[in-house]
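Taking the form predicted alone, here's one chain by itself in structure tokens.
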Amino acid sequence: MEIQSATFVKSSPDLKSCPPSDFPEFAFAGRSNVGKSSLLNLLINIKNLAKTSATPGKTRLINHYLVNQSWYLVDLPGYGYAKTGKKTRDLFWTTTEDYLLQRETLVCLFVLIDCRHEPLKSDLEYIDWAGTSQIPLALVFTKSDKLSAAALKRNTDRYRNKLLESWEELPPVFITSSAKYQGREEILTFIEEGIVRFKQV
């Protein structure tokens, strides 16, 4: 897929404030500091369209970007940010949950995972919740350039094996590095295929 245009549309505090659901949507979520903004900028190939921050947990709204005038890239609030108060975390979760469960044009949720860590409880719980809720999803391991090939395989295998304790079949998995432009074409091809399926329904 060639990215010809990408425009920020709006930030929404809740589902009812989101733009009209005229196009297929591909949402991205992950723990704070997982490299989500860097990955989004890599995908759409426009520097700083999605704002990166030195302070984790800055995404607190549902952010819609219209790509190629034909599909939405959606940046969701992060989860598992310890410095955010419980009341605020609960509000983020309610906002995200409503969107993921009720947005009829959602084609896929990409869950981002920092490949440098062993399986984290918050990641596993989020993935399991999405799977149990029958939300179409894919897993994206970020920051692969930070590890050797052996360490990367070891850590991703640990996640796969942990998930297979409760999953019969794993969602699609992508390995990415924003620094080395790894994984961009694979994800965009997957999105393009999702758009085709969406139009056929």
Given for the second form:
Amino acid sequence: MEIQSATFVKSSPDLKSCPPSDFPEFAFAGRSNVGKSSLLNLLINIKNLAKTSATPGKTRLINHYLVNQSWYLVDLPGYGYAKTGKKTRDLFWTTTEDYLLQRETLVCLFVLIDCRHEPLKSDLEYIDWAGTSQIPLALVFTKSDKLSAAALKRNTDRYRNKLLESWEELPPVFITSSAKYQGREEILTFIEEGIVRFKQV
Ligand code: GDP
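With the form predicted alone done, generate the form predicted in complex with guanosine-5'-diphosphate (GDP) in the same format.
What follows is the whole complex; the chain from before opens it.
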């Protein structure tokens, strides 16, 4: 998919404040610092996107970007802060839970995972919650350039095996590096296919 246009639409504190559900949506979530802003910039190359998400307050909001006048890219707040107080966690959930469970136009939730880490409890809990809530998921391993091919395989296999303990089938998996421009075409093609499926329903 060629990206012809990408514009920031709105930051919303909750589901009811989101823009009208006029387009298929693809949402991105991950722990703080996982590389989400970098990946979103790699995908849609929108100037100021990183800056927008770095603005205090914006990281707590649901951020909609309209791409090619035909789909929404949705930047969700980060979860699992290292120093998460209960309050921060609650805020993340109250902001995103209704959105993820009730937004009818949500086609896929991409959960970002830093490929350097062991499977983290907060990531596994989040993925399990999304899976059991029947939210359509894909996993995105970020920062692949930081590992050798062997270490990358070892870490992603470890994740796959951990998930297969409770999942019958794994969601689609993407390996990305914003530094090396890896994974962009694969994700955009997957989104394009999702848009086609969305239009058929
Ligand atoms: P966010 O908090 O999830 O939005 O994460 P950022 O996109 O701001 O990235 C956090 C840090 O990781 C920054 O220092 C980035 O430069 C770095 N980073 C993000 N993606 C990559 C990547 O693919 N490769 C490398 N080497 N560093 C990355």
